[in-house]
Every structure is written in structure tokens, then in C-alpha cells.
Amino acid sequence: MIPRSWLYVPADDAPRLAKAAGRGADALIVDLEDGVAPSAKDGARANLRDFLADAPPSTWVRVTSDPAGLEFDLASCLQHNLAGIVLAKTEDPDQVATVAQRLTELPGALRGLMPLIETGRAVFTVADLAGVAGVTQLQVGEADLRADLGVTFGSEESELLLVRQRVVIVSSALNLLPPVAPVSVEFRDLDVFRASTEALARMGYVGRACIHPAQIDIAHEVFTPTAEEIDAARRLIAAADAAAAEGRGAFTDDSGRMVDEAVVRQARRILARGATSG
């Protein structure tokens, strides 16, 4: 399943982190970085340790890319109910293939690796992170990213198009999974939420981080094909495997619009989405 909601936990909060798993998001992210004080660091990653004992098998840990602590990090999550990984502030691609390898020392299914996109420089090198042999997606940090390059956000929240449309298309050009879209401080006023979510699924993405559980129903809301989408991909393909049945690789539908296989490969990708979010 690929999740559509990735909520964000701060470690150091042992009752939230304890309520987390009934939230309803898909997954989990336990933050041992910016969501947690430096003096907060070692009992953050004793919570952490209870938790994985037990924790749903969606948990991924947001662990610092500073050497200095990367690997107390590590030591408190590499544990087998760990989902995968994401690693803040990344820009080193021998950091993120070294991570890599220390997820590989665990025993069962390979585990996920998501580098977190937050500063210029990891823009400008994101193909070289993206490529790392174990890196499964990507992630854009935009309050990072906007501090880095000075942007502030206008209400279209368009300062950073470009990089959001990046990460999409790395991430396709090397057969990743579709990247997780940004966080939005956006909590109280949904509806600004709602319409920011729209439109980066509009752009390819098919889940969202979340700071918040108010958040989860409208990413849920957003990216799972409705019913009627279902239906018009499921005759849209049937019609195109009776076109091809007849030789034609082309061929007008219900509504008059010429379909060719860019058509049919949208709408497979609406009933893959619609299959893996139940």
C-alpha cells in the first residue's frame, strides 16, 4: 500500500506518541530531529525504543544527517518493526548509500530509505540522492527549503512549483515510488489545506505529510479515486483492450476524446491507486 497520509510524531511526547497508531494516517514518521529539543535527544530515543517493541508495521523514524548524532539515531530504531527511514537535511549521497547498507543488516523485508529534500543544494543534486541504491522515495522539507533560499510563501504557494515538480519527475526518471508532498502548518483552516493537497496531486503526488490528525481525513479524501473515477478507468480499459483486440492502437470514446495508451496508462494508474487504498 502506498500511503496517502504520513503523520509526524515528535518522540520526545511519549502520551501523543503512545495515541499516534489510532490516529488513522497510513503511516507514522517518529521524529528524533527538529520535532525534538537537543536536551530532549536521549529520552526522545528511549521512547522510541518502547515503541518500535510494539509498533504498527508503517513506522518510519526522521533521524538527523548530522554525523554527530546520526548514529544514536540509529541505534534507537534500527529494530525489525522499523518501516523505513528519512533522513533529514540529506546532501551527501556516501551518507544516504551508508544508511542504506545499515538498513540491509536487518532481518526481513528490505526497508524503505526517503531522503528528505531541504536545502538548495539538495535540489540542485537530488538525481545523485534520488539514485542511491536502496532509496525507495523522496521528500521535500519546504520550511527547511524556504529558510535556505529565503522564499515566503504567497497564497498559491507557488515560490517552490519548481521544485515540487522536480522531485515528481526525478522520481519517476529512476523508477522510485511517487514522492510524499510537503507538510502544510495548515491545521485550523482546512479548506486552505484541502486546496493546497489538490493541487499537488494534481502535480503527481498520491500522499501527503501531515502535522496534525485534522489533516489526515482531507489527504485521505484527496488521494483515493472516487467510485466514479474507478468505474470510468475500468470501462475506459476494457474499451481499450477491445480496440487493441481489433488492431487499433487508438480510439474515441464515450465522450468523443481520443484515447491512445498515455489515456490508458492514466487510468490504470487510478485503479492501482484506488486498489492499494482499499
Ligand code: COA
Given for the second form:
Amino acid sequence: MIPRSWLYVPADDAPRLAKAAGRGADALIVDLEDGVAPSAKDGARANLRDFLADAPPSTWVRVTSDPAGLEFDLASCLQHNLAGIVLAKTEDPDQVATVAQRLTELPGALRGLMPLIETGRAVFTVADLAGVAGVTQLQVGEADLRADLGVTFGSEESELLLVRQRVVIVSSALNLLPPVAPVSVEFRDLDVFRASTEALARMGYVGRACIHPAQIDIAHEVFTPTAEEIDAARRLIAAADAAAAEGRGAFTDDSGRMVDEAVVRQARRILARGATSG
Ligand code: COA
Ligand code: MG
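Could you present the same protein in the form predicted in complex with coenzyme A (COA), rather than the form predicted alone shown above?
Next comes the full complex, this chain leading.
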């Protein structure tokens, strides 16, 4: 299953962490980086160790890329139940490779590794980070990116469109899983959150990082194909099969639009997402 929602939970609040698995997100990202104050890092790492001993299956951990903290973060999360690591603010392919190597030393199934693209340099060199063996997918981090670049968002959030697209394109080109869409700090005005999430879905994102439980249901609604979409995709594929049997590659659908193999591929994608969501 490809997660539609990834709930960030700071590791410093043990009771909140304990309840996090029940919030309904497809995956958790327990945070040791900017969601935790410097003075609370040691306690957060201790909480994380306890939590991971009995963690739900899709529990990822976000670690710092700052060399002063990375080893401590890794020491607290390289455990059996870890699903994967989100490497914050990373800009160095060698560092990504080192973390990838550490993950392969863990017993059991392969773990995920998700560099967080959240600096100007990371955007510029994103293919080098994405191409490191062991990287499974990317995530866009826009709060740091806005601060790094001096960007402020208008209502359409179009100021970082190029970044959002670049990460989708690089992920596809390098055969990674689709990237995880950026966090939105908006968790009270959920219409704003929904519109922003729908725009990301149209761009090829299939899941989004969330910072509050209120965002989870909306992410699930937006990233799950509707019954009508699945039905239309099925009808289109059946029509294409019938056309192919008659030796025709291109034909017109019920509404008079052209269909060919490219359109059918998109329909197959919808069916695949429908089969794996939730
Ligand atoms: N994960 C799990 N539970 C969360 C949560 C989260 N990210 N955010 C809120 N909750 C819980 C609260 O603990 C509270 O639970 P309760 O009703 O059982 O007591 C409930 O959801 C409602 O929370 P609410 O009062 O609306 O929010 P808040 O004011 O406590 O917290 C934030 C607001 C933004 C501080 C909080 O959502 C948060 O810390 N988010 C994550 C931040 C983070 O990880 N940043 C780094 C990644 S970008
Ligand atoms: Mg950040």
C-alpha cells in the first residue's frame, strides 16, 4: 500500500505518541528534527526507543542531517520495527548513501529511505540525492524551502510549482515511488487544505505529509480514486481491449474523446491506485 497520509508526530510527547497510531493515518513519521526543541532531544530519543519497541507497521522516523545529531538520532531509531527514515535538509549524496548503508544492516525487510527536499541546494541537485542506491522516495519540505528562498505563498501556492513538479519528474525518471507531498501548516481551515491537496494530486502526488489529525481524512479522500473514476477507468480499458481486438489503436470513448494507449495507461494507473489505497 502506498500511504495517502503520513502523520508527523514529534517524539518528545510520549502520551501523544502513544495515541498517534489510533489517529487513522496510513503512515506515521515520528519526528526527532525541527518538531522537537533542542533541549528536548534526549528525552525524545528515549521516548522513540520505547515507542519503536512496539510500533505500528508503517512507522518512519525523521532524523537530522546535522552531523552533530545524526548519529544520536540513528542510534535511537535503527530498530527492528522501523519502516524507514526521512532524512531532513539533506544536501549530500554521500550522507544519504551512509544512512542507506546503515539501514541495510538492519535485519528483516528492506527499509525505506526518503530524503526531504527542503533547501535550494537540494532542489538544484535533487537527481543526485534521488539516485543514491537505497533511496525509495522523496518528500518535498516547503516551510524550510520558503525560508531558504525567501518565498511567501499566495492563495494558489504557485510560487513553488517548479519544485513540486521537478520532484515528481525526477522521481519518475529514477523509478522511485511517487514523492510525498509537502506539509501544509493549515489545519483549521480545511477547505484551504483540501484545495491545496487536490492541486498536488493533479500534479502526480499520491500521498501527503500531515501535521495534525484533522488533515488525515481529507488526504484520504483526495488521494483515493472515487468509485466513478474507477468505473470509468474500467470501461475505458474494456473499450480499448475491444478496439484492439478489431485491430484499432485509437478510437473515441462514450463522450467523443480520443482514446489510445497513452490514455489507457492513465486509466490503469487509476485502477492500480484504487487497488492499493487504504
Ligand atoms: N500527531 C498526533 N496527534 C496530534 C497531532 C499530531 N501531529 N497534532 C495534534 N494531535 C492531537 C492532540 O494531541 C490532541 O489530542 P487529544 O484530543 O487526545 O488531547 C488532538 O490531536 C487535537 O489537537 P489540537 O489541540 O487541535 O492541536 P494542538 O494545539 O495540540 O497541536 C500542533 C497543534 C500544530 C502543535 C500539533 O498538531 C503538532 O505538534 N503537529 C506536528 C508538528 C510537527 O511534527 N512538526 C514537524 C514536521 S513539519
Ligand atoms: Mg523542515
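Because the structure is a prediction, the values reported are computed rather than measured. What we label the rigid core is the largest C-alpha set whose atoms superpose within 1.5 Å from one form to the other. Numbering follows the first chain given and starts at 1.
Ala245 is among the residues whose C-alpha shifts by 2 Å or more between these two forms once the rigid core is aligned.
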